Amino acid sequence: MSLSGRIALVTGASRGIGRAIALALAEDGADVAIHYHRDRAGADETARGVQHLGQRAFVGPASLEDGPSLHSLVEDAAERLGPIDILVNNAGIASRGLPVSKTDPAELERVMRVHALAPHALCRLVLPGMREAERGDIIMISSAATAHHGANGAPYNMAKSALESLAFTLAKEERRHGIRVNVVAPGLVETEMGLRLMKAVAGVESLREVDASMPYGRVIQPDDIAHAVRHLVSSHSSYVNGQRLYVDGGGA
């Protein structure tokens, strides 16, 4: 699934999920532009690691409620590497586990914002770029909170369904420009902010405590979610466009 000379950008990818992806991609051979908000130390760690599987890395910062720092990112990106022509948005905050009456405006706007309408400026940023490529790729972490909609995480499940819906739309707007734009959506996944949610609400240490409910009887890893978009960005995909791959185990 070769990449060679692509080039990706992937928001969060300091740690977690984004770190994964950005390592994947750079093992299939793209280069990676590395964007953090706050962790530079891990931001750096993944750009060594991009560095030592022979492709270059590019370490940005940018807060996804800012506007001028994504378009400073992203310029900055295509400085350093060339043009973006794979940009997965995956970067991402939790909501605080409230149920609608007791959920304040400021958090449901700051979600909506991180989730939904900074994906929707990076798309904007990088598509006169990615049109003039042999081949462009979107892909949008999302969430099987989409699926479920379970209650206390209206901020997050609105969010997380805004961005699939910029992802279905913009797969129809960019198809004619050999662009495709692919949803992956995760069960709980071993990251920090997985570890905290299920902290909140189940009360556990570790999530060794949740594995055998799992299907398969493991909590998702990051590599699981990599896998899938190394595998829709690459040519073995190539008639794959606006759709949502669900990285579950099949559901609870």
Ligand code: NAP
Second form
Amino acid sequence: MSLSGRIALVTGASRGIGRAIALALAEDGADVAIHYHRDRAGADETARGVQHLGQRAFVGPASLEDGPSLHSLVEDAAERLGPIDILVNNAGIASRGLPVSKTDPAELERVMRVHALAPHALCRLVLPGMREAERGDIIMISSAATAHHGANGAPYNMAKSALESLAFTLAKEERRHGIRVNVVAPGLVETEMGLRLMKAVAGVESLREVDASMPYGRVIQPDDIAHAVRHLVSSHSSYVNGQRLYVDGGGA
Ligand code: NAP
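Would you generate the structure of this protein in the form predicted in complex with this ligand, following the form predicted on its own above?
What follows is the entire complex, opening with the chain shown before.
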């Protein structure tokens, strides 16, 4: 139980990658604050999983586009579980897949708010408590999109690049407080977002249709990402800071 005594906040843990991360951290002994936006039932299901593993769970709502709700989330989580010493900025949205020439600036602003400004706000909110802990970890869930900068994805590409920039900057600022800040950047992962994306760009009905074209013959699973996160926040990863770990089978 290498994370025994530690308290994690995982955003977007009502499903997909966030749920897998919450469960993996609980399996390693952390208590977990489970953030959701609309899907309370999904968040409760994640909480039951955490409790089943013998750990404490807190479930809290917030919109990543609403600063005061993020403030309440961190305050309520800390009141129930104690100060957060692991923050996983995971929650996110896809962009509409349009070229720059056709992108509404309002969409760009929204995607930037969700992927970059909200994580910045959350880091600011948890840092005072995290600095007091023996060890602190912040993980940003980015995307292999930052390796490719594919066409028709400017809002998402720009927002994930900004998120990574936040991580690399913060890593240097906070190491003197015993905090590590790292980036995990997945390729296509089997979640609602992953399926929606592949339906839109490749017209597939099931991700099984693309397994054969993927590295290792299968689409990445949420647990593949969770295992990378649990390693980075563990004692096996004490001197790794300011790094980006692509979990994409070696790339396209
Ligand atoms: P998902 O299944 O669509 O889940 C998204 C999560 O984010 C949900 O828990 C959702 O909460 C929350 N969320 C969405 N909009 C929000 C908002 N405005 N405010 C607060 N929370 C919000 O996505 P996923 O595939 O697990 O993705 C997780 C992360 O991995 C994202 O940052 C994504 O960019 C990244 N990623 C995904 C893939 C992929 O192929 N799936 C690849 C690379 C990177 P509710 O359900 O409660 O509304």
